[in-house]
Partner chain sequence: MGADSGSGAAPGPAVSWRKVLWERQPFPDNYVDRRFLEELRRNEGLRQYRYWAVVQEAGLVAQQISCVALFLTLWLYMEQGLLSPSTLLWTGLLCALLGYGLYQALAPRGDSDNHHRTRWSDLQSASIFLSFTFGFSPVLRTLTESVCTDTVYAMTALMLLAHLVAFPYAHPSPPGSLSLNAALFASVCLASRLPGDLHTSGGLDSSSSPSSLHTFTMLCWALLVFALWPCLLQRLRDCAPWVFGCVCVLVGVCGVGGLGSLWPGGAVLLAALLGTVTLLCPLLLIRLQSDKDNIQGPWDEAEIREDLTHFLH
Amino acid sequence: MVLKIFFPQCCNKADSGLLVGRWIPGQNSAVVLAVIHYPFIPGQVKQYIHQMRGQSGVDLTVLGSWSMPKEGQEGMESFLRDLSTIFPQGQWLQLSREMGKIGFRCHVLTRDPNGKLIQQEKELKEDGGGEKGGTKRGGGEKKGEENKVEGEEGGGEKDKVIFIHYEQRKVMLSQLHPIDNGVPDPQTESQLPQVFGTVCQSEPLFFLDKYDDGPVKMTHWQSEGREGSIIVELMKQASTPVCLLTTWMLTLWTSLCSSRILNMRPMRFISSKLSTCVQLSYRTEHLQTVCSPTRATAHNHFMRKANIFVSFFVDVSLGLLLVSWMYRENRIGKLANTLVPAADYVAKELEELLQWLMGAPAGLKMNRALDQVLGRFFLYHIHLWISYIHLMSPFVEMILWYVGLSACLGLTFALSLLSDITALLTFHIYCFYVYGARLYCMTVYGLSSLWRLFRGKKWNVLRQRVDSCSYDLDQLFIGTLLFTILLFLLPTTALYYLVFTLLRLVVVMFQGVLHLSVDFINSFPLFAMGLRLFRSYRLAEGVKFRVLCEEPGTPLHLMMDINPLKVSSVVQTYRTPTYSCYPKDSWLALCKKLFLGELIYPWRHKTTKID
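Chain-only structure, as in the form predicted on its own:
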């Protein structure tokens, strides 16, 4: 058996006293958490450990003794050894340093069935000078020379001991994640979470150190200086009333949004299609999560709150920068003066495009009657749109001025509003696309239905399949006539559909870029990524071991370092789920919709095929 002792580096120079920690159940391992300094009263030590055991939920106990040589304390080692009768344990670790040396010795006292202590002596001398190569990863293979010593009760080969040194502060603050790749050692995988959990749950033990006035003085990671900030404490005190006020305002807002008037079907339909309304509801849910009075106990809940808060803070900061840029040097007025001429230019280009389609585009011979009807129909819509733009031109600057203020709610809100404004300004292009797509779709489905008529088949609506059917002569004659008409009209309808589909795709791509930007700001885990970049030990994927000392006659001394989580795993694990205004289709489904003339991102999904 190998006895593994996890020893904190901060206790290497601690004064003589008792080792406080925990024996890991099912493993021949011990985790040292702190050193209680001499002098102390054993009854007060027992009472303090019992109190800490109740607060932390960890089975804390006295593992043994630690002896640091000092003048006037020559008999300290034997005194600490005798304390094993006051703190009865199955195994008693007795660590001591040698005078003038960096290394220390270890004796393990075990109890026989009669309760008598039997000493198994293990000379463990640590040489702290220099590091020897090699990095052991993943849960780690540890190699060392077996320590052969002779005990008091006889000679023979004894069990070897491995000291694993760890940085207590990093282990306590880190969160161990499961390893996705590789095949780790099951025994090590079951042991490491217990070690990390023991150090993390023992946080109440670290509130008292050797500088406090009290009967018990200890050495642990906080003995070198406590982390604290007056500004942080003031912010914690001020966050409570701010969260209560924000929660009250959000309650009023949600009650207003859930009113009967706003839940009517037309209002609910319009709000579900506007990116601004979707983003507003999304941020409302985020603020409710952040300002919730419930304390985040689980790690995932805490990281979700932190990521949402940092994302909201960055979003509002970018929005304020955008507002300061827009309202400087009268950029709003310049934009308003540019908007109407730009709309006129787009309308002029569309008129020239329609005139080109009404002629002989690219030398193609079109059906002149249908070509003229469609061209004049679309030209009439363009004239209506230009009249509407010129009617609204006196109010454009005022509208843009108030729209610009919406960026104070965040950059994502401004981008969502820009997407909705783009949809309104290009509504005529959307109408052209819908008209052309519906006409083309009717032509394609009509031709496919008539083609089945020639083959003596029909579409069974009830069974959703193609069945055989017998047609008489009149039905075949009318079907042939309609098939011929639709076939010769197909090039004209297909050309108009192709042109306006390309225009629609340009608008959709621009709106898609805006939606991707909004989703990126909403979902990207900024807080988790900041931890990964600046405090990588907080998100641990595993551990790696460095050999500190490996000499003949001495045990193996390892340094346990934290292996940080990969950047891709951080994004995948802590990414916040988002909503989208449009359904997400695959490229194959999108190409199929374009070929059949179905609407891109339709308001209504087609579920059944109708002939």
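Cool, the form predicted on its own is there; where's the form predicted in complex with the partner chain?
The next block holds one chain only.
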């Protein structure tokens, strides 16, 4: 069996002492976390380790001894070997390094059933199969397992030792993906997550630095002095009261929103249609998540909170920028003054379109009577709509001025507002579309049913199939008359339907683009992306190894580098779930609905998923 020892880089030049770490069960590997230096009292060491075990929950033990004699010091192998009796272990590692040489040497003492220690020969084999120089990539598969460095060639009792060096700080801070949400079983979990987990959970071990007056003197990544920053500390102190205040305000707001007045059917219907209200409720939920006073324990929750906070911050700053640009030089007033003329222009274009349809559009032959009827009907509607707009025109500027202020809440609000204003201004197009679609739908259904009558068949609702049927004379007569009429009127209704559907689709596409961009701003994980770009070791997909030292006579030394998560995986994993706008039907279903004249609402909102 190959013995793998994970050795922190910071301890490469540490003074001699005891190795503290953890044996990984079942994998024949050990993780070295720190080195405890002389002088120490074994009793205090044991007590300290016991205390640390309780605080961190990691199964810390003394793994063995580390010897790096300085110049002038003689080796302490025999002393170190005697230490093994004080700290009874199953296996005792004796690592030693000489100044000037790169490789380590390792002796492993096992306790045989009698209690005696036997030494096993270790250093003689060259590295077997596995690595031959260069870098190797590990991980990226399901469990992120490193490549097993097997490859013994005969000689069973001569075990190999491999030293895998790791940067302690980076491994402590990094999170291995894919994240396991449950409580993993230590026996079946694979090696790499266990290593990462061990280092991560041993944080209490790294609190004592060399300036502290503790019972033991240790070397680990923080032993040169703990990092800290005043700003971070201040923010941590200030965050709790701020969070409490925000939570209280949010509770007030939600209770106001769910009051009875605002919950009546019409209000609820309107607020579910206006995307601004939807976005508002959505942001309220987000804020509630962010400002909850409890600390986020799991990595997922922390990332979610951070993402929401950063995206909210960016959103609000962009919104404030937009507001300041728009309200300078009274641009908002100018915008309001162009709204009514724009609506007038749209109405005029529609009127011209209808006049064209009432003539002979594109040389198509329309039924004149029906043409005139439909054209006049729609023209009258447009006339009504324009009167309404003109009625509202004195108030438009003021309304827009106040409503535009709500863009302070974020760029997403500004975009939602734009989408809502578009919807309101093109309401008549929506009405026309509905009329045209209903008329066409009735025509098509009537035609299909009467076509069945023409052939002497009938739709059997019970069996959901077409059956033959013997009709009466008068049924046949009237059915044929109606069939003829509907057939010859079909081109006219189809043309009106086509024209208004196209208009409606244009509006829907525009709104869809706005919604998609709102959705993008809402859900894009900015914090995770920033982390991936600037601190790529924090999001790890796996590890890769490169060979540090391959001298004959010494064990193999590998350097474990963290493989950062791919950018696409970052986005996929940390995307905030939103009420995302997604197309409800596939293209084929959409085409079928258009052909039959059913009303289409291409974008459907999902409700926010609760994680």
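Here the structure is a predicted model, which is why all the values come from computation and not from measurement. For the two forms, the rigid core is made up of the largest set of C-alpha atoms that agree within 1.5 Å on superposition. Numbering follows the first chain given and starts at 1.
- C469 shows a C-alpha shift of 2 Å or greater between the two forms [criterion: core-superposed Cα displacement of 2 Å].
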